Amino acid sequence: MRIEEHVALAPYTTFKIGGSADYFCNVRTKRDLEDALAFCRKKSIPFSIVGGGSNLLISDSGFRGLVIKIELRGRLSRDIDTNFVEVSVAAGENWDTFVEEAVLRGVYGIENLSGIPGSVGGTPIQNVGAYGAEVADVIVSVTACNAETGTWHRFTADECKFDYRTSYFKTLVGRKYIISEVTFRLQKQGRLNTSYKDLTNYFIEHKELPTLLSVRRAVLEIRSRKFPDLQTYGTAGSFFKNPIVSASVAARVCKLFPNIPLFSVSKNKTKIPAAWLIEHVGGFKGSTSRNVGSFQNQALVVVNYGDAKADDVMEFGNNIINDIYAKTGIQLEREVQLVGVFDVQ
């Protein structure tokens, strides 16, 4: 393993934004990861992890420590019984390549998560979800290294403490663990989930019965309409989480905006689409400022249209947060992970 100095980080993120890291290394084995963390402990410097770089906004000043690029590869598949198969996948594997291979093998469980950019190791941290599915639905365990001690731990799904777009690995204590492998349990004879509105409409419009392959194709087609081409523009995908509010807050906001869509999460909790708030309450959909904008086809997506700076993105996001709060009392929360020190908080 080679540790480099003063490495530009923007090329390692889908946002195409960010300064340089004091130190940078590619980790291809567990031993590499142990050595990288030992380097941090020896120098008393912080570390930051980069996988596929799809959910990161790195500050213009970069990162004063070691950035560890996870390049762990490999997967192991084993039959559990006549209907279930478990697949252990290294953290550096491309997520959508894994989804595609699962669909082609005819196993169910992650087809609705097609097209999500990034690496496998990032999926449990964020508990990625889309089109009515979450990765937590199929995770059996997560293997990770304790950065403080260099020891390894296998987390069960329960220990991961999955919740909406979060997990144990996003907590103050959990952040010290670096994921090396994720084990998934998939079904050989599963049930397709097309209950999400966009998927339901897709199959009605196309007048076809859903299959594993057609659900993946549908998700990819829908996503292509809602997200910009990463080869052309920079983005981290959905910039904000959908707020989950109390029933009383939902009722109050509904009186202000009778057409607002509401989704029951539990008896006392309601999910409100952040995209709807940004578009219909804030009027930000399609707007731009300093080469940063809300995507014209999906208000939830913040786009780097040129040479935007991290602080430009932060300012644009803050304008949305402040506007929505002033009009509804709902505080939008960023989904994107921030790395480094920002001038605009």
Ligand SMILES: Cc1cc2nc3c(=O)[nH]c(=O)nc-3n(C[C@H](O)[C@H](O)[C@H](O)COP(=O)(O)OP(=O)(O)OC[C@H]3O[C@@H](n4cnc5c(N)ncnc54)[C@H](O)[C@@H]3O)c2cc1C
Given for the second form:
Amino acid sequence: MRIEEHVALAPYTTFKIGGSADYFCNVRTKRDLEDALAFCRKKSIPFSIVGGGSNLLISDSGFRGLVIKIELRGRLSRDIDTNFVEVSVAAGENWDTFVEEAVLRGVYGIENLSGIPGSVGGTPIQNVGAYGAEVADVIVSVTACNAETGTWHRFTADECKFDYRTSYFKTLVGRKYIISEVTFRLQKQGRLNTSYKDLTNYFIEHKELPTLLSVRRAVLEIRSRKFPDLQTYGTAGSFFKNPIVSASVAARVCKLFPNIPLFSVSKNKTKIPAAWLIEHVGGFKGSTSRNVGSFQNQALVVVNYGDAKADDVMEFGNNIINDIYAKTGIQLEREVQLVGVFDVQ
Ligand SMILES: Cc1cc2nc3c(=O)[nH]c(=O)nc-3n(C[C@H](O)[C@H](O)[C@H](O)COP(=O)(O)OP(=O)(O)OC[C@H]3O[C@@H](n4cnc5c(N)ncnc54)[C@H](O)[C@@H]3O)c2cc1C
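How about the form predicted together with the named molecule, since we already have the form predicted on its own?
Full assembly next; the chain just shown is listed first.
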């Protein structure tokens, strides 16, 4: 494995933003990963992991340490019984290629997660979710290397502590684990979930009965309207998480904005769509500032319209955070992961 110096990081991200890494390597085997981590321990430098780079904002000054790009490949499928199949997939595999293969094989469980960019190893980190599904529903285990000791551990789904757009791997202690493989349990005879509003409407409008293939097609079509084409513009998708607030906060905000859509998560927890707040409370939908903007079709998506700097993106995001807080008392949280040094608010 070759460790390069002074490598520009922007091309490794879908935002197409960011400075250089002092050191950079592609990891293709578990041994490569162990060697890369040993290099960091020996030099006493930090590391940062990049999968598909689709949920990252890298600072303009780059990263003073080793950036490890996960390129582990391979998958192994096992029939469990008449209904279940387990597939262990290496972290560097492309997520959507795996989803497409599952759909073409006729196995259920991840079709609603079609079209999400990035690697398989990136999916447990924030428990990716879309259209009423999340990877936590189908993950059996996650294999990861402890960067401090170089030892390997297999986490059960419970140990991964999945929650809305988060997991154990995002915690201070969990961040030392680098994922090499994820095992999914998929169903041979599953049930399709088209209860999410956009999907329900799609099948009503198209007068079509949902099948595995048509659900994937529907999700891809809906997504193509909500997100900019990554070949044309840089973005990391949703820039903010949907805030989850207590019943009393939800009631207070509802008094201020009676049309606000609220989704009950549990007895005392309510999810508020951040996109609604950004569009209707902040009025930011479609607005731009210095080549950074909120996408005209989906306010939650922050776009690099050309040569934007990470600082410009942060400033744009901070303006939204401050405005929504001033008007509602709700603090939006960034979903995008920051790499390098930022003047974080
Ligand atoms: C257009 C667009 C649409 C999107 N839509 C959705 C969506 O619908 N739902 C959703 O949940 N997300 C969505 N995302 C966000 C993103 O695609 C997902 O979070 C994806 O799973 C990130 O994977 P990645 O490999 O690109 O991770 P990266 O962006 O490379 O990394 C993200 C984080 O995970 C860590 N990481 C990555 N791989 C590993 C590993 N092997 N071991 C340890 N840590 C690792 C990184 O260090 C970083 O902290 C979207 C992004 C874009 C650009």
